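A lone chain, given as structure tokens: the form predicted on its own.
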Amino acid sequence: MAVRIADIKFHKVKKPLNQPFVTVLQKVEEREATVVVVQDAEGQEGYGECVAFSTPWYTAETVVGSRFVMDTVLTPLLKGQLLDHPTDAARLFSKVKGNQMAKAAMEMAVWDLFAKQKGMPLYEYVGGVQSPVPAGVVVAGSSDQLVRNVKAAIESGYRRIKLKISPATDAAMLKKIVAAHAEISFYADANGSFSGLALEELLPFDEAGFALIEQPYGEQEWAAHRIARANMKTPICLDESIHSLEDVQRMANQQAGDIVVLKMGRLGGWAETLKIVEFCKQSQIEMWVGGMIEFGISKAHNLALASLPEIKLTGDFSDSGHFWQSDIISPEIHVEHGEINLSEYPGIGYKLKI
């Protein structure tokens, strides 16, 4: 069934967060973000969320850069055409350079359209089964704080919980919190932070029982994440390496890690990870699903891609009120028993309340 898009819109978002998120990267207290919704002939309306932070510390893209590029050049390429399926708006942005969370903003919101079209969920639409998807939570914080966020998270239900790590962190304090819960998945998440080729400071981490490490270095060091996956018995995962199919082939080749982390955000959206999806299936590569602190806009267009049987891993899937007074979405998002059920509404299974 083709779908015409009518109309676009947008809508700015921000809120502050319950507690402040501190990386080696960043300290973010209140997040700002751009909802779009797209509509056809019916009024049927689709939505996606654009990830970019308000200030380029994570990406190049911001949040008032993103908008400009949907408003007065994708926008254009978009309203009005006839597209025979979700893939198509891909193709149409395909001629604009770089700008993947405009892109993917834009693209989702016609994904959730075509799929409320057929009035089945999206996680049908796209292939996916329905089961509960694990939810997974990032801890951060001092070496006092961390200890009780990780336990708050314990007692909250999640059974996998990521840590953020640099090269001031205590690796041996990791260490211990980590075996004294055997029963929780422990990432470790770099975002990296660690310099060129010094593998020293990496291995105490490697003793620390973690079941990955995420990007420990920066996105272009090649070399460093190459000799850490040969010199190290913890899987290393690429974060922000990861922009596309061809970074994923990189890897692959150059052997430079053993598991990708899926941002649809810093990807372009459904087309471009859906790609990626099969090739890590074909050539055996382990995924999960990356979280942007967003809201449940993006979060449930999440949900959908962590429902595909090829992604095994448990993804940063935590309760709306993990990060907010008040999500964005009706109903807001729940974990229960350490997992998130799978909304049986067509498209992404949640109205906007903004």
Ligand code: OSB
Contents of the next structure:
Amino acid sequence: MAVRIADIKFHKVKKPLNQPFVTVLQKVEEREATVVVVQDAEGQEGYGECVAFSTPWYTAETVVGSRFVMDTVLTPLLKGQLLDHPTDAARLFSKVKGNQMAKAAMEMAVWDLFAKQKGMPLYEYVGGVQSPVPAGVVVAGSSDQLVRNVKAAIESGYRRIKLKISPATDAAMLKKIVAAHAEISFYADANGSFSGLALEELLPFDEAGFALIEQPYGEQEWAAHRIARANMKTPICLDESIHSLEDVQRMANQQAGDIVVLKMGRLGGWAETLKIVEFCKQSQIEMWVGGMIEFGISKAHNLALASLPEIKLTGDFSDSGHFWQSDIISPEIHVEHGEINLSEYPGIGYKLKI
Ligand code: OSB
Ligand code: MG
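Got the form predicted on its own; any chance of the form predicted together with the named molecule too?
Next comes the full complex, and the chain you just saw is listed first.
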């Protein structure tokens, strides 16, 4: 079954967060994103969401820069093409350097369109299994808010909570929080904030009872991650370091981590992500799906990814209402009893509401 990409449209989205999201990297109070709509000759639509931020604090891409690349570089490569398979999109984009988030947004829209043409939910189309996806939330902010926010998250039904850490964090205090909630899986995310520091700075967090520690060191600090992995009992998980299958292979070869965070925006889309899933399966590397303060289109793609049987760890899947007063999809994404049910409608299974 071939699909003609007859038209491509973009929509700007900009919404305030319910609460500022404060980490060592950035204080995020408002989120901008670009929604990509690809249309086939019959006017059927596939949706993607570009997850670049307004400024380059997390990755090098930005909302304005990625829009330029999508408009002037990627659209001419994709528009009018007759595709036999959704992986054709990534192939058409392969001569363009970098710009993974721009590529991912357009490529993901193509996958949604193919699943819709087949009349299948996207999760089934990519080989996922039907079961609710467990929800996970991130709790950021200062220590006085932390205890309160963790309590609120547990009351909302979350069974996996990610805490942001930095060298300034009181590890003993986190140890108490973790110990007080034996039924909850706690992850720690350092966002590279231990960059350049000695292993001793990280070791107190090894005693806190975390299920994993995410990205203690910088993107390119492979040796420091290797040393942490060799000397700590808590599994080391890489997020920012992973831009491609090659990076996952490097992590495995250098024994620089045990677990990878899959973010399709950071990886350039479904095709590269599915290659990584296959490699990790063969290499017995665990995976989970990460979020980036996303709207519902991106989250719906992420939910389909998390439904793959190879993905065993709980990802960043919060309720639409966690970050947003109102999401850009209908229905919104809801966490019930710590889980999210996958949509059974074709494609991502949600309507665009902007
Ligand atoms: O490091 O996982 C991260 C948000 C923006 C950029 C990077 C990260 C994050 C988060 C939020 O931790 C996770 C979420 O959206 O639920
Ligand atoms: Mg992270």
